[in-house]
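Coming up is one lone chain in C-alpha cells, specifically the form predicted alone.
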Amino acid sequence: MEYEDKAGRPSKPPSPKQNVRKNLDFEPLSTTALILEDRPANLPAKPAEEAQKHRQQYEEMVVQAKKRELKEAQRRKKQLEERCRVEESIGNAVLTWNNEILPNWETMWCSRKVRDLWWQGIPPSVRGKVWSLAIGNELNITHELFDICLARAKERWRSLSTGGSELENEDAGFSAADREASLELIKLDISRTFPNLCIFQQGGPYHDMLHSILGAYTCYRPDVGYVQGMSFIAAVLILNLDTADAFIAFSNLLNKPCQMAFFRVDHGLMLTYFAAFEVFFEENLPKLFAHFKKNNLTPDIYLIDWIFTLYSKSLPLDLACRIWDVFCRDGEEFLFRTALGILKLFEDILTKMDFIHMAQFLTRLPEDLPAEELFASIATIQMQSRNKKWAQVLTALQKDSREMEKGSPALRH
C-alpha cells in the first residue's frame, strides 16, 4: 500500500523530487529550495503539474546561482591578476628608480624614459626622495636651521600660553596678536586636516610633526605666517618624508612663484594667474568656457582651493599624490593643466548646470574620481595657445599688468 504509517511498515519510495535534490551537486543557501518540499500532511498533496513546475523553477535557480558564482569567481580572479600585475609593475619601477634613476639623477631626471615613468606615478617607497630632489633646496635650509626655528616656535608657544612678551622684539612689525592668531589658526587647521585618516588630530601619531613644521615655518617666514591650507601641503609631505626633510621641501615649495602669490594673497598676481588659466581654458574647452562666462562663474571660485592645497583637500589622497608627482616634474603649469583636465572630465555634466550647482560641484568633487580617467583627460589638454606656452602667456600678462599699473600711455589709445 502506498500510504502506510511508520509503525514498522514499509515507507513510500523516494519521490522524484527527492531524487532531483540528491543528484544536485549545488544547492543555494536560501529558502527557495523549499519549493521542492512536500506540503504538510494535513494539506492536499501537490498536483503533478505543480510539482513538475517547481522542479523546473528550482533547477533554473540552481543554474542561475551557479552562473552568478562563476561570474563572481572570474571577477575575483581578474581582480587578483590585476593586483599582481600592479604590484609587479610597482616592484619593477622601484628597482628602476633606485638602481638607475636616483644614483644618476642630474643626468637622467629629464630623459624621456624617466618622464614617462613619472607620469605613471612614482612608487610610494621612493616618492619622498624624488619629490625632495625635484623640489630642490634653493633656500639652502639645513636640518640645523629647522631645529633653530622649531626651538623658537616652542619658546613662542610657551610665551603666548603664559602671556609673556619677551619675544616681541624678535620679529619687528609682527604683533603678539598676529602671532597668537597664527597659533590658533594652526591648531584649528590641524584638527581639520585629513580628518578621515585620524592621524594628524590631537593624540594622533603625526600631530606633533605637523604642528612642528607649521610652527617652525611661521618663525622662518614671519612675513608670510600661517595661511589656511598650508596644513594639507605639510601633511602630504610628512606622509612621504621625515620631519626635517618635510620642512625643507615645504619651505622651498611655498617659495615657488605661484604658491607665494597665493599664500601672500598677492591679488594682482593671482588675477594674472587666473587670466592665464582662462586663455588655455578657452583654447581647450570653448563650449564650457562660454557656459562659465554666461553664468559668471569665475576661476577664483574653484581654483583657489585647488591651488592652495595642491589638490590634496579636493581629491582622494592617492590621486592627489599622483598629481604632486607630475607637479614636481612640470611645475606650476601642471596645476592649471590638472584643473582643465577636471573640467574636461566633467564637461558634459557641467554644461547642464547653473551657477550654484557648478560652484557646488567643483568645490566638492566626487570622492570616487578614477585616477586613470582623470590622467587620460589631463593628457588631452594642450598647454599652448597661439604658439605660446604657459610661461610665455603668463609673462606677457604680467607685463601687461605692470604697464596698466604704471598707466602706460600706449594702453590708453
Given for the second form:
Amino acid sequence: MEYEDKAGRPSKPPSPKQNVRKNLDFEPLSTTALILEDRPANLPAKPAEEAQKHRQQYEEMVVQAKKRELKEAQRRKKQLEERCRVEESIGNAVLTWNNEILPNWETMWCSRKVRDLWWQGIPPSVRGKVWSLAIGNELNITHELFDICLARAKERWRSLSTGGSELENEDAGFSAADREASLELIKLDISRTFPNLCIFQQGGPYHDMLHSILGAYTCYRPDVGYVQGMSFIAAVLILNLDTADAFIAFSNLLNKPCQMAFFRVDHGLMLTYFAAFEVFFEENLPKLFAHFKKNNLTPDIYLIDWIFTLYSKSLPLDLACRIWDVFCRDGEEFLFRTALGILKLFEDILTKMDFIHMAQFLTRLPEDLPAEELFASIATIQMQSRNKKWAQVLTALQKDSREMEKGSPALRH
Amino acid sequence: MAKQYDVLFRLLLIGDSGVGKTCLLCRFTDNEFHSSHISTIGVDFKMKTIEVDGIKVRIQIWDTAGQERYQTITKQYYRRAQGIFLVYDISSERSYQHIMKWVSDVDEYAPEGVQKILIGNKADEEQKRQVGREQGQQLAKEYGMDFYETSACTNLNIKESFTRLTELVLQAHRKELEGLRTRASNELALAELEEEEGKPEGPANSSKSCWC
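Previous: the form predicted alone; requested now: the form predicted in complex with the partner chain:
Full assembly next; the chain just shown is listed first.
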C-alpha cells in the first residue's frame, strides 16, 4: 500500500528544519505550520534543548496522527469490502430469484434452499414479485376491477368536494355521513403515514397512489371500510409494487383471517388471538410472562399496533420489510412469533421495568433495533406448545370461546 | 433514596381522530410540537411527574386512537383511568358534536368518580374556527366539567389543563391521600388500587354469566 511504502523509508537524515516538513510526506492539517515555522524575530530564541524536545513531541504527534489515519483507512476499507460483499450476495440472490426460483415458483417455493434464502431477506428488486406470489389472489381481483373501484371512489370524492347529493344508495347501512368521515380520515391519515419519508404526503410522489388504493378499497369492501393502520400497509406495498398490483396484494392480505379479525375489530376474536399468543409466550418466555402478568401488562397494549400495521410503524422500514418477507410465506403465525422474538431480545431490559416503562418501551421500540439479532431471536422461538401448533391452539381457543358464549359450562383451561 | 413520587395515577386522552391528542401530550411531556405526527394505532403511553400542593404525582397518560372503529378496543381502557381528557378541535364542528357520544361512553365504561375535563384544541387556528368558545363552555357546564381551550402549537393552557385534571383527581381521592400522609413512607398507586377492584371482567361479561 502507498501508506506503508512511504512510512517505510524515513531513510534520508532528518535535520535541517526546513526539510523536516518535506520529509514527513504526510501533514496533519492544523498544527504543522505553527510549530515548524521559524520563531518570530521579536521573541527570544528557544534554547537548543527545548527546540529539540518540541520537535520530538511534534514528531510523536505526527506519528500518532498517522496511525489514526491508517486505522481509519483500514476501517473504511473493511466497510467497503463488507458493503461489496453484501451487494455481491444481494446480486447473487437476485440472480437466483430471477433465474431459478421465480420461473419454477410452484415447485420451488417451499424447498429447503429457497426457505433459507427467503429467511435472509428478499432482495428489494424482486420483493414485490415474491410478495404477490406468496400472498396470492384468492379473491381473483383483476386490474379492471381495481379501475372500476377507483373510478367509483373518484366519483365520491368529487361529489363530496362539490357538496352534491348522494349518487347512489346501494350500501345500505353505511350512511353518507359515515362515508364522508371515512374519506376525510383517509386524507388525514395519509398525511400521517411515514411523515418523515415525505413521499406519501400531499405533493409527494406516492400520495396519489396511496389515496387511490385506500379509496378503491372502501368501494371494494364497504363493509370493512377504511380503518386506521391500513394506510401503513398500503404504503409498504406501494414501495414495492405497481398501484394495481399493490391493490390486489392489499385486498388479499386484509382478507386473511387474522387481518379481518383485527380490521373489523371483532373484539372476541381478537381476544382469542391474544390468548393464543399468551400460550406461546408462557411456553417460550415463562419468566417474562410472569413479570408481565404481575404488572398487568396485557398483550393488546403492544400487539394492537404491531399487528394492525404489520410492524411497519414500530420497526425500521427495511427490517419491517424483512418481517413481511417471512410473514407472506408463513402467515399470521409469524407475526406472533416476531412479537415473541422482540420480547425475547429485550427480555433482560423488560424484566427490570415497571408497567409504564414497559408499555412505553414496547410502543416505541429502539430505532436502531439490530436486524440480525432480531432474526436470530425469532429463530429461537418455538411455535409449538404441548405438541400443538399455532393453528391448533387458536382453533381450540376459538371453540372454547364459542362454547362460553353459548353459556355452556365448558370453561377455558 | 428519595421517593420518586407520592401518588401514581392514570389519565386518558380521548376524542375524534386528528383533534390533536398526541400533540397535546407531546407538548406536555416533552415540550415538543410537530405539525405532522404519525397516527396513533391502539394506544400510546407517556409519563410525567409533577408536583401539586406539595404532592409528587406521577401520571401515566394513555393516548388512544380516535377512529370510531377502535372504540371497542379503547373502551376497555376507560376503567383503568382516574381522569379523562375529552378533546375536540375548535376548527371541526363534527369533533365537537361527537363529544356527547364520547361522554356517554365514558359514563358507561369508566369507573364511577372518574374526573373529566373538556378540551377545545387548536385554539391558534382562529381563522378556521367552527366552534365558538361559548359553545365549549356551555357544553362543559352541561356535563359539569372544567373547560380549556388549548393550543399544542403555541403552548396555550397545556400545563394548566393537565395540572387542573391532576388536582381534580387528587381531590376526588382525598380520603386515600389522608392515609398517605399518616403512613408517610409508602407511595399510593391509585392506578393499581382501582385495578384490583375492577378485576371481574366488566359489565358485558357479568351479564353473560348471569343467565347460565
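Positions refer to the first chain, counted from 1. Each form is matched to the other, and the largest set of C-alpha atoms that superpose within 1.5 Å is called the rigid core. A quick note: this is a predicted structure, and the numbers were derived from the prediction, not measured.
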Since part of the chain moves as a rigid unit against the rest between the two forms, which of Lys78, Leu133, Phe289, His143 is at the hinge? Lys78
